[in-house]
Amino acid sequence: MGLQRYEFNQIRMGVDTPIVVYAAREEQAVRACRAAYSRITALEERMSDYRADSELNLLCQRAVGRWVKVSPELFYVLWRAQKLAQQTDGAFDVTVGPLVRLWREARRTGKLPDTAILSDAKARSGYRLMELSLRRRAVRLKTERMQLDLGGIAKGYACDCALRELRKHGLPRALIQMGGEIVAGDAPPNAPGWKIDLPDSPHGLFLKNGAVSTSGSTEQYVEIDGVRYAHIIDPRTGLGLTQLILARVRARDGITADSLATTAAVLGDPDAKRLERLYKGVQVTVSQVCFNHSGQPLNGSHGRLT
């Protein structure tokens, strides 16, 4: 029997987690896909900061001023993102939490925050105040009400370990996208890899064993007094970014284009070409948005399987 292509979709981290899979049989995929989600969930349930009690933000009230022992996916994450703070001096950086928040209540309201209040989100923000210990798989914070936000890599994490899910059920032929991740498996039958369609390309791109990224500000933003403030926090400014911006990365998996498509948006182009020469095989493409007439961004969204 040959096999057939099968589509689920749910809803993960707040966004459509849409899974393609090849199998040769429809329970086959159906026991796959329900393994994979469930990997999904497990990982929501360590990783999210809108869940009160969620590994992250247990965490983010324990460790002050002292060694928290995590679980290893949570710690790989964090070590991964702390890592590439260290490389990038900030430009990423996942204690931007404060930051991110006060962002939420700006979109909320349609105001900024006043500067008295950024100023306290940003002095308890700042990849300088966390600190990992390998050999305790612990984490330590520096100072109070720190918060941190997993947004700019959990998801392409998730899709790695989804996919690694779905593999170990024998379907290597698959596909997992959250919002602005995609990471696939080995291609469809009889096919160069899975098509991607890219709104600012003509050609798309067929993807293998590896991930795309786009991160930009364009779909989730708030404008005040005629700017437009991005949901990507600039550490650097403690403001949502300015620029509209498109950022993609190609890479061989999803929490290395994941971080670095939000590492890239912060940095703009064309210092986001530095990521190449961080990360080997990687791809960063960094664009300015153009819109149409009715002010719809023509090169804003994601990429979509086709």
The other form holds:
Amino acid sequence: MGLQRYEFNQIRMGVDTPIVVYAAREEQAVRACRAAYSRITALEERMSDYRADSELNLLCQRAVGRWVKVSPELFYVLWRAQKLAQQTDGAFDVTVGPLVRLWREARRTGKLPDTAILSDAKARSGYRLMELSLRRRAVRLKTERMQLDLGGIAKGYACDCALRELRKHGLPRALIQMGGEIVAGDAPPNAPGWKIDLPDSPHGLFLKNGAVSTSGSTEQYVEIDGVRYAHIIDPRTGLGLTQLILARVRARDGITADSLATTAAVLGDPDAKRLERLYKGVQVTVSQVCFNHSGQPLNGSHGRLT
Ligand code: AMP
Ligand code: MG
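Instead of the form predicted alone shown above, give the structure for the form predicted in complex with adenosine monophosphate (AMP), please.
Following is the full complex, with the preceding chain placed first.
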């Protein structure tokens, strides 16, 4: 039977999450996508730093000075994050939560944090303050009032898990986007891949069984005294990145593309290229954001599914 294209869109982890699948029947598409969205919801309940009762937030409260066992999913994401932190000397660092909170406050108030508050938040951040035990599948934090933040990695991982769910339901030809993360399964029928429109690549991109992620200072930022501070924290300063930068990463899966794109934005050019040597098969591009005459970024968008 011929395959039809079905599209769904729901909000997950605070962003539009479109899923496109090819299926023989509508009921099959609906059932599979429902399962995929439920999988993402379950991950959000574990990994959100916005929900007071998420597994992540309970961990931050309970793991100070003692080992706390966590779910396999949370452990895997923390493990990947910690490996990347070690490889990049903390350019990627999920312990930046206290600094992310200050950035959110600055966005609300239009003011930078004062020096004492900033140094207090910096003292509670730093990947060396988080220990992981593979044997116990457990986490221990070294300081009070730490805050873990998986905003730079969890969406890519959620896309990977949702794609696996669709495959389990017999739909391998699928595409998922969560904000800057796009993850593709098998190609649509009679096509070389899923065509992704990217403003800076004129012919678009054909993606299959792989991921492309975009990070940088174009989507979320606060401008204070003429300086733009992006939502990505430079752990060296404790403040949002001020470089007008756009990082794009292609990788085999979403968790890799997502975490490396955030890292590439922090590292900038040419350091970010080092990531290609650390992760096999990964392509990293970092460019300056270009603006048109009305201040809109020309090359900034996340990419569109077509
Ligand atoms: P992304 O949009 O994937 O680049 O992720 C940005 C999000 O990652 C931010 O909103 C924070 O939640 C988190 N984040 C900010 N700075 C860092 C950093 N240096 N390392 C890891 N995660 C970060
Ligand atoms: Mg990311």
